[in-house]
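Given next, in structure tokens, is a single chain: the form predicted alone.
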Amino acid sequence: MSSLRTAVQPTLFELDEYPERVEAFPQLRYMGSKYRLLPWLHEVLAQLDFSSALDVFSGSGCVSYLLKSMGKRVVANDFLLFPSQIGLAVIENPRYRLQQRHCEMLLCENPSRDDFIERTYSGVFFTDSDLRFLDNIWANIPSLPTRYHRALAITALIRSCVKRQPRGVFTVAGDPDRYKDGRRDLRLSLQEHFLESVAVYNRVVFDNGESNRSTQHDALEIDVAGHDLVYMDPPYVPRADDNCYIKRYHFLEGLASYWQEPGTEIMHETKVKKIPKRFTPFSYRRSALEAFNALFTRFRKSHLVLSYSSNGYPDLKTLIEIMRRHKRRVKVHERDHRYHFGTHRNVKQSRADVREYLIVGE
């Protein structure tokens, strides 16, 4: 194993400095987020020769934003809708921002608004005034001038809901006030969070001179052409708990379309009003090995960069063996990392502390 691993060389990192603008990208509490690993990811990526990149599982968008800030042509993809809206707002969007007049229009009371969110989630998440705010602002979003403005508004709503929700996940129903412990995020209303989030996302919009895109596709159905490098951070099978993003973020997925997209039908018999779980072969031991092989096969003509952790299945040795079927050179960069779990207050240190890997195939 030692012969397959390589240490990051600081001299290479100095030749291509970490983009300062990445530090302004808003952190979003998201399972498996690589936000705190971005400087390390940059050290590794800066050693590779590429001008275009596909982020297959873009999630919070932070790695796609790093790639965009490095001057690459980026495609940010996810099979869920709400990450694709984040990608549309800050990866594909070259210059559009929400101005004061847009925010005033969004906050204006709309007498024709639906009360779907308040009816459905009263007593489940947030206060009734917060829920009315969401109904009202969604009634006004279609009046925004472009899809980039609309995506920015939806992205600001997503961040607002994550910050307002205790622990940032939507797995437990109950009195929204019972978790109040003095934290500012729990004191602010959703409207206050929204206006702050608009300002935060407005600041990170920029044009890197490339034609970037945000897409919503299954990882094994994306067009393979035009990507020098493919970055992969899949929902690998954990050794404990589960990795279901819909379970944790179903409210955000529904909110991204006002529960209008297929697959966002409310399961009213559930306490938290979930939506149906979506199948991905990366989430199950019975299908994970075949899924990784299919993923590497599909993008074998590109540089492959797989982000992985020591607490996942399959193990590192197996993944290296699979990647070597398609790539002559495979290197493993690694470092210690601690994940913050949104669903557990007291997580055993052995579960939180992991070795983080970047498996690079050339």
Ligand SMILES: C[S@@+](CC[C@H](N)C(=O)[O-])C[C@H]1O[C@@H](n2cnc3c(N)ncnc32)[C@H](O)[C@@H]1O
Second form
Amino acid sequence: MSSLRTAVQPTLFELDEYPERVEAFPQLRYMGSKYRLLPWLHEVLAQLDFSSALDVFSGSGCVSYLLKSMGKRVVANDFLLFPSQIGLAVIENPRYRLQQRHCEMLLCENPSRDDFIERTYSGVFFTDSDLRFLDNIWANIPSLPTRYHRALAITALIRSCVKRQPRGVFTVAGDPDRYKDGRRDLRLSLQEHFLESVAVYNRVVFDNGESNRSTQHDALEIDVAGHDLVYMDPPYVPRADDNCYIKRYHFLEGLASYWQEPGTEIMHETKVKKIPKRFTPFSYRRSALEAFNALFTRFRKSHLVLSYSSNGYPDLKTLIEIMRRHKRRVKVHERDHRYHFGTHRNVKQSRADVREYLIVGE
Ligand SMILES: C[S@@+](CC[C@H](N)C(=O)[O-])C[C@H]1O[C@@H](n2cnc3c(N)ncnc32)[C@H](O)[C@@H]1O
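With the form predicted alone in hand, show me what the form predicted in complex with this ligand looks like.
What follows is the entire complex, opening with the chain shown before.
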């Protein structure tokens, strides 16, 4: 009788079905985000046998969230601080949400607030009142009760800043009021965006019954043990321009610690008050091949799943050859994809239409 009941009861995570809750995960405008590829990614991942997964280059956190929603034990990792705050807020966090009383406390005027952001970024990004809002909320964030609450507040700020910033990147100075095209995202103040973003991220907090983690390490220094599957979505050496995440998102990286973390010292001579680039071997022709080989060697005991797109270097054939050194069975899944990303407007459309691959090594 009991075995019959087990057989007919729906399980918490239906293995092959696309988890509905992923649809509620907010799309962050983030370079190289796999948000729109999640259903396809799910199709491929659902064929593999694994119960724990490491997302080495987690970025906006959407793939980690898919894995969490599939009932896996997830480690979301990125070498930048702001993606790892997103990971803390929605992957590691099992249940804490920002309640009305937390938001009221965060918005209270704090007389002992610093004015670092306003002093540094006035005339560079946003309006002065937006900047004062950021200084003030940052003075209140430490009073939140847990690191999950704090990470949620920071995550909501990150989304707010991306939405309010023209094109979502911090490469060019200019306040949003200059763009009088009526776009709602540019019209709302940062405070209004913040309250909306809190609601959006609150909604996606859930406990999948596993102890998930968010970490901030270099890909080649993460602990290798305990991951049945390793998903890798590194930056690729671009054919044109560059793909530096700090160049585009320096403001978010600084904001995630109120510019307190080592490596977030402002370069005052720069027009947009940047912080120093973070070196990654995946972004340069001279070091990429060796970095891929080191990455696959490191995680050779796990299933390997690599996202790759046809506009990157090294080419598909080379990546397959490198993975074959470590894995007996290597399979390639592919489909068309069009990246919708701000800077692509400036390049030929053909560059934004790419073939997207998943290279799976078992
Ligand atoms: C293509 S994005 C990942 C996008 C992510 N899968 C998503 O859907 O949002 C690449 C990420 O790798 C991170 N990264 C670059 N080099 C790294 C390294 N050496 N170690 C860890 N993370 C790195 C970047 O900060 C960036 O967030």
